[in-house]
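Next comes just one chain, in structure tokens: the form predicted on its own.
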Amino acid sequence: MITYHDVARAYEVVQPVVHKTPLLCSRTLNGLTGNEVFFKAENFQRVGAFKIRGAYYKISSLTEEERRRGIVAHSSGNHAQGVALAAKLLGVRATVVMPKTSPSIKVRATKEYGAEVRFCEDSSDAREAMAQQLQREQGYIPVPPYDDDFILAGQGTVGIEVAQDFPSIEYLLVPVGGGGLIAGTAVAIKHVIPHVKVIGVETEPANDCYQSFRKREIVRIPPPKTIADGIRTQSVGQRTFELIMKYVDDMVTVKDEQVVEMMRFFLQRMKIVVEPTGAVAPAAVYHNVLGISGKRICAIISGGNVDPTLLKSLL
């Protein structure tokens, strides 16, 4: 189980390379939830999301032998282009497996940033399977989503800058899908401060780790149809619960049109744009869902990566 001081020691080596994302407010919002809301705006993070963290502290981690043997990945869209632009500057050749229905926009970028892309079935198991096949043929070195240490702690430091910008915090809310991002920011800001709730965030056909919180155990659930394409995992990884258990403090589910509701008042009153992953803490907080006030909370934007047709369409 990581420690507040792997995620330290993951922000020496990531904070050189990537961005140090503002933390943005509406008084629009404050004045509807009645609460202080700031948004942590990873959508303007390099690769257009958090995922570069994680990516580029596991493969800097790995050995010069390991580097030759190139690294393959899967992901529905912004890890992979995590591990792209991370495999670039660290000069290590990356294949990365990617759903056939994956957003253009994340798949060109992956391209763009120099892996090959493999294509696969729409499921996080046939991502997985098709990954662990190259691994098996070709010797790649696997840099798994969520599911390592190294990746957590890369995650983690989401909290770290957090805490640095908003030390009152009293509530921090955060999207789920393999549980990477909560896990490492949660062990990040509970150590800094100590009594900030943290809140998992899922859409409702995507709620495996809402179950499994409950439950107590890990849920698995079919391939989810929901807008949030970044959550469409089907559960949460063994060290990611083990983490949530111990670290997080409740999980909510919000509705895909409530995600997109919130991806309106984002382009149409604080005119940035986010994508629906994105967007689904942040609309837990506009939709009230925990049903507070006067409150200080931040909420992860997660990425803003979203495919101009379907941004069109939603507006």
Second form
Number of protein chains: 2
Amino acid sequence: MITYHDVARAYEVVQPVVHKTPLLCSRTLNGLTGNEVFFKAENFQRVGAFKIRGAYYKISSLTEEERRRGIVAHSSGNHAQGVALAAKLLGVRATVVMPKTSPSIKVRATKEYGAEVRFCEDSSDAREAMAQQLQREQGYIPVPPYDDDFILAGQGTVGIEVAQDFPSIEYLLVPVGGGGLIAGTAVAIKHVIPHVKVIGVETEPANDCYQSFRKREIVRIPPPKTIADGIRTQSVGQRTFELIMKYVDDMVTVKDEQVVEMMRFFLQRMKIVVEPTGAVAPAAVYHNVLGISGKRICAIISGGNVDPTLLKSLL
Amino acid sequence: MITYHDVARAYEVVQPVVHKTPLLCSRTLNGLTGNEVFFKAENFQRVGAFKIRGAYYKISSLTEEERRRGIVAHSSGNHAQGVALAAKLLGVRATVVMPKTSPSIKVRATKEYGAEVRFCEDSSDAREAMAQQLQREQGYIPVPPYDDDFILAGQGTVGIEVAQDFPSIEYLLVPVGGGGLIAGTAVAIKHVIPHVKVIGVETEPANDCYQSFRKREIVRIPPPKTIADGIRTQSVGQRTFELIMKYVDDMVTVKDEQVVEMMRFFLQRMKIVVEPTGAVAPAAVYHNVLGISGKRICAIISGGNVDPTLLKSLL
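The form predicted together with another copy of the chain, contrasted with the form predicted on its own above:
Everything in the complex follows now, all chains and molecules, and the chain you saw is the first one.
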């Protein structure tokens, strides 16, 4: 299991490369919810999502020989872009397996960063199978989306920044797909601010981690149909689940419609573009799923890469 | 003519009420233009535009007796919202004359802040006429959109913040409607950083100030058809023109299509929502209308209140 010191080491490596993203707030939202709310704006991160953190740390940790062989990753989108940019910055050849239903904006960006894109069916299983095949046949080094100590430590650097910028925080809400962001972030922030409550958020259709958390064992669900394309994973990982059970205080869910409403508020009131997955944790605050008031809350906006067609349909 | 000290005094009054908006940057844009570019994000300002600064300072400078009479303003949108919110914060009754073609998002917001909205034809003349009538008949105190020393000093506080946060600035680009923002801002920043070049930007159809600057006298044009609804003024004011001639180094124009392209870049790459007028000065940087490189540039994003219908048509 990774510790705070792994995350701190990751931060030394990624800090010169990633943006320290701002914490944004809205008086209107504070008024509506009766809490003091900040959003960690990873939609302003390089590649438009937090994924560059883990990907850069993982690839920079490879040996010279491994780097020469090239890397392979599978992702519905943001991990793909993170890997593609990180590989480019570090001079490593990258191949990325993406489900054919990935938002075209994410596919295009991945290609623009110089990675080769290979398409597969839209399920965690299909992605993993194709990535493993490329690994065997081409000798590529895998850069997993979440269940890897370097990836986890890299994503956890979000938690270090939140702790720095919001030391009076009481609640941290984090979206959960494979669990990399919440596991890494929880490890980091609980070390610095032990009394903070870390809450995972999923959409109802993609509630595998919610179920796993309640059952205390990993539950695997069929490929979920949810607007939040970044959390269409079928289960969390072994490493992430252990950390979640140790450091996360609770799991909650929001409806897809609540995510859409949150996205609209971001666009029209706060003037920022947030992708569906990025609006999942904020939606839990906006709709006060926790039923709390007078609290100091941070919700992580995990990314901002929305397909223009989807954005259009919201307006 | 106002001086730096008027702006500094305005800043003392508005600072506790307005947001100190951030300077945003994009590596991609720096790469594309060969300059170091920052955007002053007044789209994140309260009411979604810089106008709250001037409106708040103006209304707070009224006597008790004047405040009791109530105020009247005319505006295509953002000044309306600024006046409405400022009046609400200061407990003053507000009536706002808006052209019937104003973006519905701006009309709705103005009403939500508690102001009464009266509609008129879409020309500077029609607006002024109706506002003057209300002034005469109801005894309301006018809060002019730009040609007023308090308004100018209030808008100029943007310049103080830019000078604070970007002391190595070489060029400041500002959109020009009635000229309040550029006049106030130029006064402020030239005092602190005398060698900075202040450049006004209009769209081609709304180039009255460009013409006035060249002719050295105020040119009045017919109501211009431009996507930038915030700068559909027919001429700059007397006060603003004098300050522009004294402090502004040059005027340039951009095409409406270039503004649209800039808005798309903001949405898709920088994940922020910017209204057409807000993208006017940035567009001059993006399309390098000045033909410069290796320079440190700030362009002001004046606001972010886009009608959803327009935003939709961009996607």
